[in-house]
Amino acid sequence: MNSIQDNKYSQQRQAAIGAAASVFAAKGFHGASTKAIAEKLGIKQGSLYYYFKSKEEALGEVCLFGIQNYVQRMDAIANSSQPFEAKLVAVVTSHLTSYRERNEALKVYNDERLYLPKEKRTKLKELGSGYRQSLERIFEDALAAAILKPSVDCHFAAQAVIGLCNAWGDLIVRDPNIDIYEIIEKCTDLLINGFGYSEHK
């Protein structure tokens, strides 16, 4: 194929991944069918095999699409020269906006990836582990610079941020009317400033 054909195929395949994500998000892996994906895409079922050889391959591509971009964004944040608080804001913003931008694919990644064969899950797990490790590095750098208190467990902190973002991300997917920027602001305020307390006199 020439470059024009390559570009056209790439666009069509992205559309096929989007259609598969929509069907998997709505029906789950077992409830979905290649026929439903083809109908969503507006093509005949047989033509879908031009993009995916099987429903399982479609699931793998959707999961990869769901996580790959925001892992790359995490790497960029971790490698930047921003101060710790700015990095933390960027992490939460990137994580939560990913749910709005690629909400169906991320929902499928979170809910359906266990139905993939082990080798494909391993690839996704490596990406997920890389995401957590980059986030841990942000905390480790802040700890080394004495920005955080010495008792901070960087692994626990990274997992806590991910858990908080995933919980709100699930709500963002289910409710398109949620003000995502208000959630980002509240999450980052909680992470940076904590709950606070008042002393009773």
Contents of the next structure:
There are 2 protein chains.
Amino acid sequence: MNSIQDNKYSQQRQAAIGAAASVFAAKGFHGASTKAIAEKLGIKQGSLYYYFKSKEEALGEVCLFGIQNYVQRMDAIANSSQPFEAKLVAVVTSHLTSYRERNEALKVYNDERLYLPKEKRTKLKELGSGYRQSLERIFEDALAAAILKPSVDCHFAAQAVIGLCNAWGDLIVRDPNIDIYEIIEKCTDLLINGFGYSEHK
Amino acid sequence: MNSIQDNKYSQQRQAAIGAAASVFAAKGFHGASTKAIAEKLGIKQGSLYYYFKSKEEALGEVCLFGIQNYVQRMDAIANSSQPFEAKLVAVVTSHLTSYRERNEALKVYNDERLYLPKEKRTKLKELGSGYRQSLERIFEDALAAAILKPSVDCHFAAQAVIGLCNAWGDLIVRDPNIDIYEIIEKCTDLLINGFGYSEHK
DNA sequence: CCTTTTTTCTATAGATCTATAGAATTCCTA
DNA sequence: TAGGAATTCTATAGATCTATAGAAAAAAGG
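I have the form predicted on its own already, so could you send the form predicted in complex with a further copy of the same chain?
Shown next: the complete complex, the earlier chain at its head.
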């Protein structure tokens, strides 16, 4: 049957995407050779082209894989009915956890996607800005509910959360001993309360 | 005279470093060809080797240039006798301003330094962690002076500041219309006060 | 067990890239 | 303006690297 074969094919293809992610993450898109990717898969260089039309297509697949379920999770959080603080914790948790789970592909998405041709890049960009907009909406709702200071700029806030998470995500990828949950707690505390005493405000 | 010649040479060499920075920033180390760098300088590919022993040496020089005065400024701030908040503002200002001034080289330092051979990489790493430690010390002093919440983790705080600044630095490099001083204000406000109301603490 | 489909391999064309060597040119200075 | 130093050029060796074509091997199915 078709479905079984497709399934098997996509399993192997998924492995190929994983191998590509690993090499792209380590060497960058241009520094990674198709030979190195094939070797990681246990096949010869030329055979890789059974799975990808080009090296560029492989990059596209890796980036897509890297950001996909990360965006899905954000949507789920944004559409849920938790209170603001819980949502914020969930966002940070989801973001950092994504790094640990599929660190390589997400790193590739962040660092190498600009080498994709314009068309694919804009497609991925839509996904990425959907992520940011969902996050922005979480802040807007909290602002409307007077949970945040009226001076908060929601666009800035969303970028700050993403920037903070990406920065820690990078450190998490490099050092597997970092305690994610400690980071999550400290990040959310920073975002809500800052480092200063209340009296100083 | 030697000094005049050296001066002229180093001017030209500085231009070569700038051209390399520009191409490395746009294409990444492996994606940048020596031909492209030479073209940007207005010379032929082979002539570039009058200034650099290898492409790798060029990367090293660019990274060094990118981080150098950025570290010097941090030292000046850390050793000054300003109050904590002023220091924090100065750090964020210095960091973001560095991005705007020598954006390309600093971006290359952040994104491409891992492709340097181990020896040079550790040398640069020392500069980088010197930066982080100075920043950490600023937080430690403020903690000792009870200006910060006792729960603040200074190592985390320093990384958070750097991460936040780098994230915004990236956006600043991409979009020259961003108002840096607005970002500086919002960043420091976030770091000290967070996004939440005081009552919620 | 034979046929068909899927997957991998070998071999290679064609392009590109780094680094070097030695010639040519430009620039300075006495 | 002649001689020496600094800078750039040309040409190329040698090592990649991507992508393709067609043969071979492995797997699936009746």
